[in-house]
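First comes one chain, alone, set out as structure tokens in the form predicted alone.
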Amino acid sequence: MNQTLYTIDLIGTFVFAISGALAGSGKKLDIFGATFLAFVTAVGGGTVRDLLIGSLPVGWIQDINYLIAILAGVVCTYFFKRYILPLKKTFFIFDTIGIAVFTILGMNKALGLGVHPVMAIMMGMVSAVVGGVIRDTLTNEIPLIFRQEIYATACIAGGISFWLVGFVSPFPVVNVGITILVIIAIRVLAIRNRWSLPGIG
């Protein structure tokens, strides 16, 4: 199961890496720029949680593969840029089974620390948004999670999933495999009945 959850995490980071160097090519930034933005997009998350939790040296300074999982993304980028921009459907599912990874293995790793199990799933929300609040300050452009989207909320509430179904499974690939669930649930349902969270006024 961790073999798998580390797979997913690759292909996630990697594809949170095209996000980020998609923005920035948007905003014409040069190579640098946009390699910058995904590197950003795709660990920025992750290294404020170990920095929050006091998990040192953060994750991916002690695991090579994902910088190369983030200079595949940018490489794909430069070179299939006009083959990725039609797949928003598929990067879609691939960007929400990545945000739903990030979360658990946020969590996890918080517990692990022991962690409250309230702070944990906080956590593992920051594991999964704060690259793109990062991406899109640095591009000017308002984060997703500050806009009337249901993505950070999907993340909580997959986070309180995993809290509560580990009560009654022993089985951590059930406890996984439902929490992915519900966050791809609630993000297609919103998407598809254009459910939002209200404004403050």
The other form holds:
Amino acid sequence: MNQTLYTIDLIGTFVFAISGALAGSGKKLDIFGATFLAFVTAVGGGTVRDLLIGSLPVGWIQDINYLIAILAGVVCTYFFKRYILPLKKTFFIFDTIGIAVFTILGMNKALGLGVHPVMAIMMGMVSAVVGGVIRDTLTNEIPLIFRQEIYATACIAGGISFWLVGFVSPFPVVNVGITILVIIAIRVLAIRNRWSLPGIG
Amino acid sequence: MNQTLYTIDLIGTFVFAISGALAGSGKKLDIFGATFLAFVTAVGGGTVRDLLIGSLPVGWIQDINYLIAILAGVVCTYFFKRYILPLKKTFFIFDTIGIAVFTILGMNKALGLGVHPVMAIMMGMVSAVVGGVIRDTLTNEIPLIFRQEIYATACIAGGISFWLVGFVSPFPVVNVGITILVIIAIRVLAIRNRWSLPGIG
Amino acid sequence: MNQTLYTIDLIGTFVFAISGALAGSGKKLDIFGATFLAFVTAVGGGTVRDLLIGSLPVGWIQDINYLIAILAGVVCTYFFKRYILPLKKTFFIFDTIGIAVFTILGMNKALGLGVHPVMAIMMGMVSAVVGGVIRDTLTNEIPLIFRQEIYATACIAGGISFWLVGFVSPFPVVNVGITILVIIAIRVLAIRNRWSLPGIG
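Switching conditions: you have the form predicted alone, so give me the form predicted together with a further copy of the same chain.
Expanding to the full complex; the earlier chain stays at the top.
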């Protein structure tokens, strides 16, 4: 189970790195800029979570596999950009599984350090969405998730589900599976039905 | 005394959250984006201070009341926006008391960890103003306090006052009171007389 | 040797502070905004490195000389701006020596905490370039190093050189000297020959 989550975590990192590298398109970035953006997009959320809960050094500094996953994402973007861009649906699926796993792992890490469950849910959401916020800020955009479709909300709902099911399910795998399904279901339904949160005006 | 400061700290957090939620106005943010901005505006300064001085996990993760104060600020903004906007003077007063208390608490925390007094004064100012800097950066604006009226300067003056009076006053309450008055006086005088710092050109 | 590196570190901090204070030109910043920018430009990279590797409180809070170097840079910018701006070549030299020393000191600090050499090279580069990234983000620009001439790349090459030479040279001074020369050589050659990294498209 942990091995499976770890593998999905690395795949999510790879997918986030591609999203970061692509954010440079049309902004005349060079390959270093694109790699920098890929990096902060992929590990920015987990880094902010680790800083807030005081789990230092941050996770990716202690495991070179995250760096490798990110560089692989940048290389793929550079050479296969024209083939990647049309794969929107594939991306959407991996991205959604990615944020689900980021949410679960982030929440688990916070709970393990004795953080209050409500704050742990927030830390799960932070792990999943803050990398994208930093990516957008560095490329001089107002963060997409501040106005976009249901995204962070899906992570929060998944976190609540993970917490509640944890009380009744003796098997972590069941809990993880349900949480991932909740997050995928909310995102898919939100896009199908064009759900959006009310604006602040 | 500590209880009083804690209460004002929560009120300051509530007022800062409203200022963050309002920052989204006219930028087409949804309620999640507004809440995110409210959060970083209210706790961003204290978070950066805690990170710099190494007091982790950061304060608000360990006390759910800050989250409650922030969510209350967002809910008020959402439902009572039309009534809040005209209350400029009320806001100004609470905001000024808020930055005064943020300065004092931030400085005290740094001093308690053995930080050099000059750096502790800076940490007090950071606690008070950095949340607004992050709010402005996320909404794609050059931070207001980089060009606005005397604001951070008032916090620094208050911090110096708090430090100096601490040598002669045996009563913390006197010290706190004088510091709050110094900060309020500087801000009010600065606005009345249109004081501003020289530009850098 | 350590004393020499420390001195160059302070000079680099002074030069970076001037570059930060000048970033405010034309943006109507006041002297506080310019000082804030000078500060984050000068210590931003080392701060992010210290946070990531968990070396808290961050370095500059424990040594008032960095604050003094930064304030000296701001004062110089304010009074001698017209004389400083034409000194482009002098600046280029000090800036390049500065990033070289920032790279070496950052890498050494990470290695001393048991960080993997590849990550330590990255931490050296982070120490040298992230201050500029924060400066550009706060002034609402896409970071210069995301599209500019060879800059971060020179730091990475210097870091690799520092690591490799460390295996064969028993004298740190030789290693430091070679690394500084590598970084200067790459930057000078890159500008002379208009080298640039490939774009990401």
